[in-house]
Partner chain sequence: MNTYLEFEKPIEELDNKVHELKSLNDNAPSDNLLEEITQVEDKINETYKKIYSSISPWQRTLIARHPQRPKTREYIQNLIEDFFPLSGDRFFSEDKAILGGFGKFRGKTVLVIGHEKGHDTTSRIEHNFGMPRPEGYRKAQRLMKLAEEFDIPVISFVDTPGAYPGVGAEQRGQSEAIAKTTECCLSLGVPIVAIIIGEGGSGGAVAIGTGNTVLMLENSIYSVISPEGCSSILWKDNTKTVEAASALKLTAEDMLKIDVIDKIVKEPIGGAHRNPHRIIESVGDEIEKYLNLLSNQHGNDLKHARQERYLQIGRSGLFSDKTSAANTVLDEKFGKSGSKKRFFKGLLSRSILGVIAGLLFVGLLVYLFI
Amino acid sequence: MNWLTRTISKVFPRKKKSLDIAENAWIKCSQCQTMLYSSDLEKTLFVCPNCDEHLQIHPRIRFKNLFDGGVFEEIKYPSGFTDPLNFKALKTYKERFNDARQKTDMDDCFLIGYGQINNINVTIAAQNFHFMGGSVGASAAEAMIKAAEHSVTNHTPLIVFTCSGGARMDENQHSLQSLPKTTIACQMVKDAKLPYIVINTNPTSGGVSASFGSLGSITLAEPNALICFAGPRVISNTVGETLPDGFQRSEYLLEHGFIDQVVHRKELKDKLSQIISLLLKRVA
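Mind pulling up that one chain's structure, the form predicted alone?
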């Protein structure tokens, strides 16, 4: 508390609470650097009103805007903590994992929801980049299996929002060996003749882009999302070449046939229901 707030609190003691500002009250746009009030951003679906940049969004807020009436059932999945390598960097893996759980109010980087989009039953799994960079470890792979099983059991399309730096380094080869599980999950849905739709958001990279992030029956992307295996800086330094403008961004990938459509966040709900309606009739 600085001298100003101390003085005001003495003169107006009942106003003290109004001086407390949450840490996440303001968010800086990653593109134009504008400071944005978080409560205003919720009204714009976390799209910057200044430059239209699609900012990272918590899966609960995403679900609130996608599911009819914001109503959905959260589907739990096995999310027990394991640390086979006893990994430690600046902090231990366990400390970082528990910090991420507390910060995001999630069991792991995935949130699974079941509800309706424009009266169509769907199962959605969405990643949260704020949970250790959306990295996929053993329990996150179990989330994909659980989402696929729920989709098949309830005969619903499976929609997956990717937002990840790839496999979780803290689990090393254990996380890499978990990625084939996610591809099996995708195949389970396809074998049941159900739509598997992927929406790549910023960023989608590493093992996620190399597995379930690229296996959609239909693959959409949010505008200007970075979608890659290795990032442009790494590639540029490796090959010693200057890369094209917009390289590995949604629009570039659409132009080169890697994704099917770039969809603005405010139009996504209607676009998904349109696609699902067409695909369900096709497989019926």
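Provide the structure of the form predicted together with the partner chain, given the form predicted alone shown above.
Nothing else is written out below except the one chain.
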């Protein structure tokens, strides 16, 4: 009867499963190792109540808390599965990709939402690290293009939450060429004189930080996020340099001039609407 259950699930697709990572699960804080109950974490926006570490958050939960009344329209992007290399390492790309879709209930690592924050219309794109490490391939690059087009068409600021290990090796060139491609997305928004606001979250590295992640007109970061081109392990392994305290963390980047502000997750919504209002000269 397997085929029948499968068929039924297609006619009556996954219901409310969307927040599945939040349901009935214990999550260990990556910083203080405290075991936390996921439904409790949802109340604190996945910020550890014990040590204030900003844990990774599913974009749907983020959107629910960011958009006024939790209401937003999900914008779809081209996300047909393509496997130009027919890639296989220990697992095939297809297996890894399908696992990720199952696990996250997302088409690829981006979720795009359209709605209001404090009564301002905005387009927001957010990455999910649990979708293959937030890695960017052809489809994720199209998500950035789609989000930019949506922002330009609707005259909305584009807000992007980065969360990625960087490149999707399984796609090699389609991943590498997403650097120019996502850069074009940023240019589209800037050319339309709309604010392009980036929030770097933990982690933002490699190809993502070397493209749209570093091109914000305004760049914010969540506390203690790892933000880098080459990760700390790569640096100590390849060139053997000792790493300074706090190296490559949000606060360190703020100090070195690459971040405008480090903002706590619970304050993000108001900070975003504040800077957008100022840039767009909106009367409050």
